[in-house]
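Read the single chain below, which is given as structure tokens and is the form predicted on its own.
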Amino acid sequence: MNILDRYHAMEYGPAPEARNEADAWLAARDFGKALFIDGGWKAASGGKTFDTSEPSSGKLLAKVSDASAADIDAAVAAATKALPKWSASSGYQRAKVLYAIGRAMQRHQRLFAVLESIDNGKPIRESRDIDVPLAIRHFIHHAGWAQALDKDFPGHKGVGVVGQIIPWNFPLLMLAWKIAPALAAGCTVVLKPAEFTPLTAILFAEICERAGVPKGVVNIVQGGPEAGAAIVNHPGIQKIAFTGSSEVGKIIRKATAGSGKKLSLELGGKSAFIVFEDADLDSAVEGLVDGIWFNQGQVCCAGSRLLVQEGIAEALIAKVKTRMSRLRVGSPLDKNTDIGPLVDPTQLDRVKGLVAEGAKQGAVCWQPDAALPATGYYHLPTLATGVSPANILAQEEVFGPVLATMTFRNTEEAIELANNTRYGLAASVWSENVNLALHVAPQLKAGVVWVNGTNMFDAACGFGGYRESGFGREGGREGMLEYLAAKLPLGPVIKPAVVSAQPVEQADGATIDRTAKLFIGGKQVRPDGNYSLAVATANGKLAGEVGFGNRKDIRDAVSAARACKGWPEATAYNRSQVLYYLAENLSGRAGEFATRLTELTGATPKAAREEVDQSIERLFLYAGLADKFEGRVHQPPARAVTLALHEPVGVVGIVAPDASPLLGLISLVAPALAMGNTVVAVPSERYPLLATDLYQVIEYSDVPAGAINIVTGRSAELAGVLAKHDDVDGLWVFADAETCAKAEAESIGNLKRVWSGNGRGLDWASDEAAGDAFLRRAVEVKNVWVPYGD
């Protein structure tokens, strides 16, 4: 036998990783004092614990402490006693904490990524490579960002006591993600880990004992569902970040709809894997492994959708069958191991489940011929091809290691499946052509896109999603942002609109009537219920009527808005030109509408015409940022660069406040415009005739049509409706505190971002009530990852 048969006829041997440190420290350790609270270890005080086991065998690993509403209430208040202090130190003393953790951790990181792969499941390879050395990246970047905070975010303070829950898939990692950036904010954490993965994070808060964290800066409770609605609901936790199932994330925002609480949500996906017919198809194949084996398809952004060129779709599935042959399954402590165990027999049930729904719909599930080993919850690789758009495995988010394959004809049926989801989070393009890899990139709705990669993550880069993959980042510039608050300028109370049944005192009748009706796509429409509301003047004289706008008028300006191509897809500064002509046209006619701001309002001329002067300064102002609020290039430690692109929200609903009436609704409506969204606006219920006074400067200032929507009528009823439509990707509430948490609560069809004031008006005339604060709530950052070099 020469060398090259002896080269094809090795097989693998065994490669394990020892365990024995790790088992020693399992040994050494009461799970049952497993709170880490206020600096010290602490039994639940109801003396209950959890199991957590080992995937690959099955065998008991702990019994560990599960937190009680009182443990969490005691994690709180150790929180809450340590924030003052934390918030106050300087940028260096934070950064020199979150730097001692993330050396603390290089020193232990082996026995951090053996804990990880013993108490999950995934294989070793990934825990040691990936997993723990992002963990200690994400500490030594953000301790940069603690020093960068006075100088960067301007006016910008920790938002206060943070709530924080992960999940099993990447304990370690996910606990990184979301302490760093806080303490770097100044805030103090409660965090709670999944049950089925606690060790970690054990280990962790031993780490913080060591690095010197200061008392009740970082509590970690370890617990259940009690534990977790417990930190959901408590009134002294400032911001709630969550990362798991879309299901859960929708729970949290109803909970939490009226509290004031900041929330971001990282939650489920279904991401396309799209590979045109000029891409390196081998290079694809190995993508395709990473993209939905690793971890066993047990990741948000696994691209578990293959979307590939019909006429390369026979050779690709051929080259993904051999290697999906050579996966090795087996144990996670084994260095040769590409698949390891699912996390719980839940969720093998799960995946089994789902397979052989989608095989029930009429997808060809394959899997390659292979034993599993005796013990543990081990699933083989799944290729299902012969899906349909229809079809479960094409559409629910399975966690597991399925691939669901699908063909297109040409680029735009490949960026139509694509988005034929309910989930945003995530994409993979492949093509030897950067010009079209880069054509499709913003085209995809979701949060990252990879050209020619997958899974690549830093934390100098965002990570998040649109739709039902939640909303805020995590990493980077824009998750910095996650902790911190800007202080606005609030006005006063608002308090509930009241309808008067009290007829209003007629006109004299000298002028000839005005008909305002509805404003939808561009033309004046009468409302769908053809009914009216009489508007009075501040000394109760009729003013006018206006239309009574009903759910098929918010259904009907929705549309025209989502119609609407020209404006967003029309540059930056051609958005700018517009809204310059518009504040022009606005400017020819600012004594009329002065004079209609005092006839309603009852203000002064002199106050009256400020208003409309600050109106149309602030449309001049946004025509000037338009093209100048713009994206980033980040460039991490790997051959790539990433482009974190500001792109419009899409269909944005606005209910403008009483207050300031035409300033309120231009300081609304014009961020959002600039960033390229399209509008659905309900005016101020109380003088809705500025807003219908706009309609002719709209219509001769070159608006698109559906580019704005007006539709006037009760601004609660109005507001329920935007905030329960689907096709309304954004909404902005500036209204009394009811309307505001039912429009938060009401949202989570889709998982809309909603702003609200919480019922709280602003200072609409104060500069800190216009600018980049109101233009990244016009936004969603995309972050595209593009290789570079052989």
Second form
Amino acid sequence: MNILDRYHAMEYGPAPEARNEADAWLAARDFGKALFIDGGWKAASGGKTFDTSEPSSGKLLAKVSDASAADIDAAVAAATKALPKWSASSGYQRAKVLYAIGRAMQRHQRLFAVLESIDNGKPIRESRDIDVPLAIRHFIHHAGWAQALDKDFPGHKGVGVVGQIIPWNFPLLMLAWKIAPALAAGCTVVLKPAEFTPLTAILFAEICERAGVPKGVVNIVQGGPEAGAAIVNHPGIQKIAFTGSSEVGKIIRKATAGSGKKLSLELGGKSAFIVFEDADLDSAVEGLVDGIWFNQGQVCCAGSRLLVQEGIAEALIAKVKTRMSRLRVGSPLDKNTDIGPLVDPTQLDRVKGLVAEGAKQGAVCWQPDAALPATGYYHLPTLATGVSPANILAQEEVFGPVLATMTFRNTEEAIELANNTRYGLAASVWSENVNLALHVAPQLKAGVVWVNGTNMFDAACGFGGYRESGFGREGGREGMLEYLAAKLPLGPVIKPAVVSAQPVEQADGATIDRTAKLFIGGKQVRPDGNYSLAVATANGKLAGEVGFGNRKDIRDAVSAARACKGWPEATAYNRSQVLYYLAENLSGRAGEFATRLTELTGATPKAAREEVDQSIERLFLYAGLADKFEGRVHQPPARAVTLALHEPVGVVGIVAPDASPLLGLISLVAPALAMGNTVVAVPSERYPLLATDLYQVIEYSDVPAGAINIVTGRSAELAGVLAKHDDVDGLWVFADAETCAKAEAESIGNLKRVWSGNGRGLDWASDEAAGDAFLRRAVEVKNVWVPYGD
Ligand code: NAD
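Switching forms now, from the form predicted on its own to the form predicted in complex with nicotinamide-adenine-dinucleotide, please provide the structure.
Let us now look at the entire complex, which starts with that chain.
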């Protein structure tokens, strides 16, 4: 045997990480008192516990206190008591506490990593080199935000007491993503880890004790769905931040509807890993290992769908198989291990079941010829080829080490396949042609896109999804905003519309009878039902009739809005010019609109003219801001730049208020348009003629067909149709409380972003009812990571 043969025959020896410190910590702790409330350790009031065990052996690690509803009450009470002092403390004081947490975590870095690997099963290389350092980076990064608040977020303050619920796949990292921005914003928290992985959160609470976190500022409770639901439904909480499955995310969206709680949801994904034929295949294979086999594929943004260009598919698959054969499956505490066990037998069964079903549906599932350890919940890395786009492995989040492969012929097909999912969390694009990659990235419906890379994260760069991957971002500026409330000028409570009797006094016959239609796809069209609604003047006379829009009309309007490509793809400068032109054409008819306002609402001529002038001014404002509310470039501590791009939300439904019927409508429609959204607007139910009078203004202003659609009718009913429509991406509702609550509850089909006034209007005439707070709701922030260097 020569040296080369000997070299190839060499086997890895075991390289176990020592676990004695972690075992000593486990032995010393009383897990029957594992609830960290008001700075002290409590047993669950009902005395219940749940088991947490080690995925690599199945052995019991601890019996942990299982919080009851009374314990959640106590935790919320502690957070509420601590709030005034904490939120009033200076940014510097809060920054010192965040920094102290980060430094204390650094001192116990190895213990955190070992405990995490023991409890979750993730390879120690990952917990040691990624989870824990990144968690620390979040605390240190957010110390800075605490001091930058006044300068960077004027007029904002912390939302208050926050309930946070996290999953088991990155227990410590998800905790850091949640707690660091909340503390920086001056909020106090009640956090619940997942029931499979309670341990590092307990160690973190010990760190809080030592780092000088004031009592009650951080409360950590343990338990499962029941404890989670008690947090979600608690009236003393002002914001819920949730990371977990889309299924539970929808339950939470429904449960919080109408409560006024701020909500962010970081949910599941089915992210595309797109390899073009000019990609560096060896790098792409390494990227793929990280993309799908990192943490056994139990990663929300796992690149679980490999889309490969036809010409290189065979070569790439061969390389992937060779690489898979070299992945080392074994103990999470062995430093050579690439793939550890899944977190729990239920998760293992789920993954096996999905693979079996995928095979039944035609996928060819391949696994390397490797032995599995004798104990533990292991699953071999699995490659599924011949996967049709409808196959369960292409559509469902497996949350395991399973890669589904499909091929594409050209760029358009790659984008179409990538977007063929209800999720929208992340995507990877591999090509040596950066022009192509940056052409594709904006067209992918995903909150994060990595160019020639994968799974890059940083505290300064927002992370979060589109569509059923949830809403809200974690990290950086956008992440801070999730814990801050902007001061908007509140208007009066909106009462439910009273369906009034038809006005009795008819028109005097002096003018030609005019019945306004609906405005859909750039044309005035009759309502589907062929019914009209009479509109009364302030004196109860008949002012005119408008179309009585129904479900079908909304569907047509949404289709027209979706089909309109000219608006979202127009340059910001182009959109700005059209908005200026709208203002110009409205100003040409200002007198006429003012007269109409007086006739309908009884406003004095002076007040009516003021509302029209302000409407024109607002159009002017958003025309000017269309090309100024831009994204940013982040410089994370990596050889990469991150482009935080502002993209339109998509099709936005708008239910406008009766108060200030022209100004209210324009204050909502103009920012949505400015950012490239297409709009389906339901104008004031009581004064719809102000919107129907706008049809001609729109027609003369070069607005592309379908960019603005207006459907008159009953606001509550049409809001419900918009809420349930799965092709509407965003919905802004200023209506009575019940309509707002229903719109939120009924939005769960596609988890559209709902902004509701919760039954309150705004003071539309105030300068504060315009600007960034509106534009922010009109965009999604997509973070595109572009590495550099050879
Ligand atoms: P899960 O939704 O089952 O549980 C998540 C958390 O919610 C747990 O703490 C659980 O106890 C709690 N919970 C369960 N039912 C609840 C209810 N009815 N009310 C309130 N709380 C409830 O998810 P999981 O299995 O723990 O985690 C896996 C999921 O998390 C995957 O879908 C994954 O994609 C997602 N995830 C998303 C991100 C992201 O940033 N987008 C990050 C990590 C994980």
